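Take a look at this single chain in C-alpha cells; it is the form predicted alone.
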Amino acid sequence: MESFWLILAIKGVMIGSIYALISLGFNVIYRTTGVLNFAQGEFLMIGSLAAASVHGKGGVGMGTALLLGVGAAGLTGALVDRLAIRPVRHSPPVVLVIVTIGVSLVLRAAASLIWGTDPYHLPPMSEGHVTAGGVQIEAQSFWILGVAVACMAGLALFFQRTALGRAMRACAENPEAAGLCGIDRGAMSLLAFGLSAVLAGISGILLTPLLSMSYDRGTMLGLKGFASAVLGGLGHPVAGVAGGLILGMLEQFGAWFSSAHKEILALSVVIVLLLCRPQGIFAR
C-alpha cells in the first residue's frame, strides 16, 4: 500500500512539473504584457508535433528534432505576438482574451491539416526504469523533473540577473514609465511570447514520450497550466510553480477514487480553493 501511494506521489510531481512549466509561460506573458494567452496549450502541441514528425518521418536525429520542435514553438509564439496581439494591444482585456482564444482555434485547425488527427510519439530520452524503495520509476520521469527544475532556475536568473529580464519586469510593473526610460515595449512583448512558447514546446516534448500528442491535446494541457497559475497566484511565477505541483498531486490522488474522473475531481478542488481564496493560495 505504501508503494502505491509513493507511485501516485511521484507521478503527481512529474505531471505537476509539466503544469508548472506551462503556468510559467502564462506568467511570463502576463507579467510583461498583461495578456492572458489561451493559446499556450497550442504552443505546446506545435512544439511536440514538430519534433515528433521530423524525427519519425523525416529521419532526423533526436537531438536535432528536439531543437527544431522548440524552435517551431518559439517562432509560433513570436508570430502570434506580431500578427494577432500587436494590432489590438491597446484594446480592453476582454478583447485580448477573445483574440487569444481565436488564435488557439486557428492553430488547432492548422495543426490538424498539417499533421492529421493521428497521435504522434517520441522515444524516451532514457530507456528503462529506476527502482527506488521497491517502486519502479520510468527514467523519463527524471528527465521531466530535471529539465523542469533547470528551466525554472534559469528563468529566475534571467529575470533577476539580466538586463532583458529586468526590462521585462519593468514593463510589467509600469509600462508607461518603462517606455519613458527607453524600453521598447513591443520588443519585450515579442520576447515574452517567444520565451513562453519555448517553455511550452519543452513541456510538450518532455511529455510526449509518456503520453502521445495529437492536434487537440494541447487545449486541455493549456487549461491545466492556466488553472495552476491562477491557483498559485496569477502574476507570481514561483506561486504558479507551486500551483502546478498541487494540481498534479490532486489529479493523481483523484485517480485513486476514480481514474475516469480524476481531472474533474482535481479541477473541482481547484474551484473550491479559489472560491475561498480568489487571489491564489500563495499570492500576497
The other form holds:
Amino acid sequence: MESFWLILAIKGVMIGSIYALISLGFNVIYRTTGVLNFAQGEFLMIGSLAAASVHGKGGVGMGTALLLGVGAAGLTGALVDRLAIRPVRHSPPVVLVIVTIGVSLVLRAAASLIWGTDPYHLPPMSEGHVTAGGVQIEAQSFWILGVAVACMAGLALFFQRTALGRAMRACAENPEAAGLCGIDRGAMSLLAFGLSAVLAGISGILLTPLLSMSYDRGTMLGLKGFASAVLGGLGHPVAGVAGGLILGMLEQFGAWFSSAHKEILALSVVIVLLLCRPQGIFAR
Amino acid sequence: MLRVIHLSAGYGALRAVDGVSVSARAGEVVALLGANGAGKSTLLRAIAGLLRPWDGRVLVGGRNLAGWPAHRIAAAGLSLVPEGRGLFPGMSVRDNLRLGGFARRGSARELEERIDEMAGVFPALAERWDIPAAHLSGGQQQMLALARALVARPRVLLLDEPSTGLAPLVAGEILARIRRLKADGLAVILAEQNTRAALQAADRAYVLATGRVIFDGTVAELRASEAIARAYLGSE
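Form predicted alone done, so how does the form predicted together with the partner chain look?
Time for the whole complex; same chain goes first.
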C-alpha cells in the first residue's frame, strides 16, 4: 500500500515538473512583454511532433531529432512574435491574449496539415528502470526531473546574472525606462518568445514517451501550464514551478479516484484555491 | 551638442509642443521653465524618442535623431531621466546601474569599473548596493536615476523635474550635482517647476507656455525681464 502512494507521488512529481516547465515558459513571456501566451501548448506540440516525425519516419538519430524538435519550437515562437505579436504590440492586453488564441488555432491547423491527425510516439531517452523502496521507477522519470531542474537552474542564472536576462526583466518592470536605458523591447520580446517556445519544445519532447502526441494535444497541456503559473502566482517563476508540482500531484491523486475525471478533479481544486487566493498561493 | 529645431509633438489631436527650438552646448546647463502643462515633459519625451515627434529635427552632434525609437537614441548618447525617475523598483541599486550601461559599447569589466566610479560620486548609493530601488528614499532614488543615466556616458542629459517631491536640502544637493556635470562636458537640459533652484544651476533658460517658447536668454536676462519674472519666478 505504501508503495502505491509512492508511485502516485513519483508520477505526480514527474508530470508536475513538466507542468512546471510549461509554466516557466508562460512566465518568461509574461514577465518580459506582459502578454499571456495561449499558444504555449502549441509550441510544445510542434516541438514534440517535429522530433517524433523525423525520428520515426525520417529515421534520423534520436539526438538530432531532439535538437530539430527544440529548434522547430523555438523558430515557431520567434515567428509568432514577429508575424503576430509585433504588428499589434501597442494594443491593450486583452487584444494580445486574443491574438495568441488565434495563433494557437492557426498552429493547430497547420500541424494537422503537416503531420496529420494520428498520434506520434518517441521512445524513452533510456530504457529500463530503477528499483527503490520497493517500487520500479522508469529511467525516463530521471530524465524528466533532471532536464526540468537543469532548465530551471539555467533560466534562474540567465535572468539573474546575464546582461540580456537583466534587460528582459527590466522590460517587465518598467518598459519605458528600459527603452531609455537603450534596451530594444522588440528584440527582448523576440527573445522571450523564442526562449519560451524552446522550453515548451523541451517539455513536449520529455512528455511524448509517456503520453504520445498529436496535433490537438498541446492545447490542454498549455492550459495546465497556465493553471500552474496562475496557481503559484502569475509573474513569479518559482511559484509557478511549485504550482506545476501541486497540479501534477493533484492530478495523480485524482486519477486514484477516477482516472477518467482526474483533470476535472485537479482543475476544480485549482479553481477553489484561486477563489480563496486569487493572487496565487505563493504571491504576497 | 543638442539642437532641437522646430519640434512639434502631442497626444491624439492635442498639440502639446508647437514648433519649439531649443539647444544646449557641451558644458552648459539650460533650464526649461514653465507652468504645469506648458509642454516641458512632452518636449523632453519627444526629444528622447518616448513620443514620436510630429515635425522638426533633433540634432545630437549634427545627426538628426527625430523619429528614432528611444533605445537607439539612448545608444546615440542622449539620456533622459524621466519624471517619476524611471527606476526598476524591484531590482537592486547595482542592477539598475548595470542596466544604465546596457547600450554602451565596451566590455563587462569596463561597465563594472564605471559603476564603481558612480559609487565614488554617490556614496549614499554605494552603501545600498544590493537593496531594491523601491526601498530607497526619494533623494536616493533621484541620485540613482541620475547615476544610471551617467553610467552610459551620455553627451546630452535631459532631466525632467529632478527636485519634485524632495526636501529642499536634498533638492539642493541634486542640483549641485547637476551643476558639477558641466565640468564633464555634458550638455544638460533641466526642466523644473522649482524655478528658483533651477536658475541657480543653469547658464541659460527657456520659458515655455502652451507649447511655445516665450522666453529665450541668459539667467540674468530672465531675472531682468520683469513680466516673465513675475509670471514664472513667483513674486515673493
